[in-house]
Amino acid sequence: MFQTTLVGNQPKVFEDPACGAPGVNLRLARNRFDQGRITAAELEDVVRATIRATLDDQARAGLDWLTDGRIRWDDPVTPFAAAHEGFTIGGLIRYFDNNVYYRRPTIAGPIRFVRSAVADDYRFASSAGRGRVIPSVCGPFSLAKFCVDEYYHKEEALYADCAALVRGELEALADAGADWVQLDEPYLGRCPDEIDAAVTAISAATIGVDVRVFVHTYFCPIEGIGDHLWRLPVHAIGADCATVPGNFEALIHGPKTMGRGFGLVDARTTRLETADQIVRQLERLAAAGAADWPACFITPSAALEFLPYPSAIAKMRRLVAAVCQFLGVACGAS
């Protein structure tokens, strides 16, 4: 009925050995490939150990669906803006209201798909042989927001040419396997407004796509663009109950043949919630007809890559055994 993963980066820094840390340590690496103390390979090699700790802590944890963390990602954008034509990397802006920055692209030209950005890490961890693995892509609508447009000076243009964008991404990942996919949209629920767009933007993107399409908003209430959502050709809506607990009522009252994931775990707070409170909004889910729904993820609320590494373990294991409790099952068996 339900299945474990988890949305958006995990923690780069492993600094914990109780927590099962395998002794790596990327932003020392990245430190040291800019100081030219490594060299290319010697850092690909940390980022890909990098990856294959955040699978075993995923793995030990009992989650279902695992993520390659986005270990190679500085932000939730960046990666796309690198990798294909059109962009330029500007200067830090904070990301939200988190405590974290980025760096903004600047469109300064028409944006064209050149080589996927995902799939190269989406086959490493798949072939790490940890467990299922579930990609994830910036959607559409936020590519758009989180950029500065210099160049097409209309939205209808830009969204378009990044749903484009996001379609090869898409296309790319099915063809290297790929079952499910996370499409992030942050900016959804801070964009009323402009929903109908967004809705053409990713529509253009997932429509008739090989792939099963996991759309996961953040930070944001859902509840007035809920029909909107709903009308997406994908398969699962997700969203940030936690912090914002109406999207619980929201996701529920969707409709039965759409999937959903509910953000239980609070991903900005290193306050742990106990296996009861969780349990108490499966036994609602269990009851609104969950085991009926095409898929009900149980995740975060957000990128736990907000915490310290030790908090994020703790997150993501009581997640799990909370589904396990209400299950009445062993941890790692659910």
Given for the second form:
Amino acid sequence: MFQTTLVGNQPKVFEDPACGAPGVNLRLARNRFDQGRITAAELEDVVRATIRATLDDQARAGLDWLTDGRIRWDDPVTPFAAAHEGFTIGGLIRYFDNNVYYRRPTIAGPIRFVRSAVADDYRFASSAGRGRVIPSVCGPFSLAKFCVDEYYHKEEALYADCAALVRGELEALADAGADWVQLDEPYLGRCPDEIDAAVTAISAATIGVDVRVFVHTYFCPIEGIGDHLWRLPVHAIGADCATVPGNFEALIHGPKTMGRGFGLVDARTTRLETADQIVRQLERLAAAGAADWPACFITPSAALEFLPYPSAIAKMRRLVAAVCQFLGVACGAS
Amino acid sequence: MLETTSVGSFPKPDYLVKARRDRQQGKVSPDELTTVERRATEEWIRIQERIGIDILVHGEMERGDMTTFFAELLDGYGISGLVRSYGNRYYRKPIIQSTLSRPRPMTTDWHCWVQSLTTMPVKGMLTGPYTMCDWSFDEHYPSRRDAVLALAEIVRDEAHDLEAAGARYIQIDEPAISTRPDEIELAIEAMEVVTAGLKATTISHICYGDFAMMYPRILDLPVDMLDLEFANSQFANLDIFRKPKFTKRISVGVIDVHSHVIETKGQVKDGIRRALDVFDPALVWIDPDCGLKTRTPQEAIDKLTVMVEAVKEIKQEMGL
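Could the form predicted in complex with the partner chain be given as well, to go with the form predicted alone?
After this comes the whole thing, all chains and molecules, with the earlier chain placed first.
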């Protein structure tokens, strides 16, 4: 009934001796690469070892769907922008209301798909043999919002080209064998006045693509836009239900034909939820008919990279433990 | 008019980086580390004097992260593992674990010692209560408001101690204030607690946020001067402050601290001219966008030198 997975970026630095991979230090490797002390190939070895380590930790925690942790990415958009035409990288700006910053891309010319920014990492992660992998991609609406537009000056055209670019990514992931793709759309609930344009963009990116799409919103309420979300031609909608309690009700009351994802542990605090707290919410989901939904993902509220690694591990383990407790099975067999 | 200053941090020289690493590994004592921190601090004071900066900073050689430094000195805080702030940069994010209190003044001894090194004024440097809360995990207080106001009382006591120790300028950094426009009232309320009764010139540095969302309400932050970044965004933010009229004193960031490229004097002068088209020149100071700690020492020196030379030429052009 419930499938556990993560959202977006995972911590890249291992400090808990029981987690990660001994001797793998991506932070140090990136510093050395920046100083010209190691080669790009040597850095790539550390990146891949880090991806393997985060897959190992997720598998050990018992998650049903693993992610590559977007170890290569510092934010959901800048490497994506670097892989395709039309973008330049600009000044630093805060990533929503977090003490995390990213270099904001500027759209300086027509956006064109060049090569997938995510398919290679998906192939690597899924071939590592740790478990099923769900890749994630920035959605077209949020991609446009993350950037400064100095070329289109018409949102309709901007969203259409962002949608075409994301569609290219989804097709590449489908070709690579992905079953599900998580489409990050953190701006959805923040721009309710533009929800129709957002739905149009996401529809253009996803209709007819041979992969199941799980749209995940975070940092925002969805109560006011729920009716629009259910019109999306995707397979599941997810939201932060840990810090925006109204999202839980909004998701529950969606149509039976739509899968959904519930962010039940707060990804931005070290305060650890109890298993009983999560189980009570799972009980409500079961009573609401979760077993009849096409999918019911149980996730953190957002990326766990906002936490230090030991806390992130504790959160994912707690999530799995709660599902196991609810199902009455041993952990790792949810 | 057009006094030059810096926002706060300077890069740590290699010998201090090594000493801090050695201290973590227990290879040097706290006193030995302090000796090295003092050496680096005095070097930065002399560098600023040589460049000709008007209001000095001590450079924060004794500090790592601006939140964690204070958290380690307060009762009630614990320190977590590494959390990324941007790119490949990380900090140890503090955790509020119990009721917060300040067992003793945290910055006055260091400030007095630094001020004794120079006849130029040195700013007292604090992190504001809103930012201290926002950049911490909170496992104790029932609400963000409770945590922010508890921290406001602590920062207030520290600010008053700094003033009593002779600080003429006290900077209470609030870079997180631009994070949540819906909480600006809380940030203002907390700053009222901090600055009430202070006679020193108070400054608050805010950066890398959406200024449009908080202007003009930010003018109600009860400090004498705001210190904002402009260079990193190519001065695109300036237009926000044209209407309504900006009524506070302002430190204008004209140096991009996140670029290895040294600005030309012409670029800096152009930025200053653009700022003076928006702000009353009598109310303007000039400084870098933010702390320079992420640059190499030589880059920081070169950037500050260009800034001071550009200000001199602008002043000459204005007949000052």
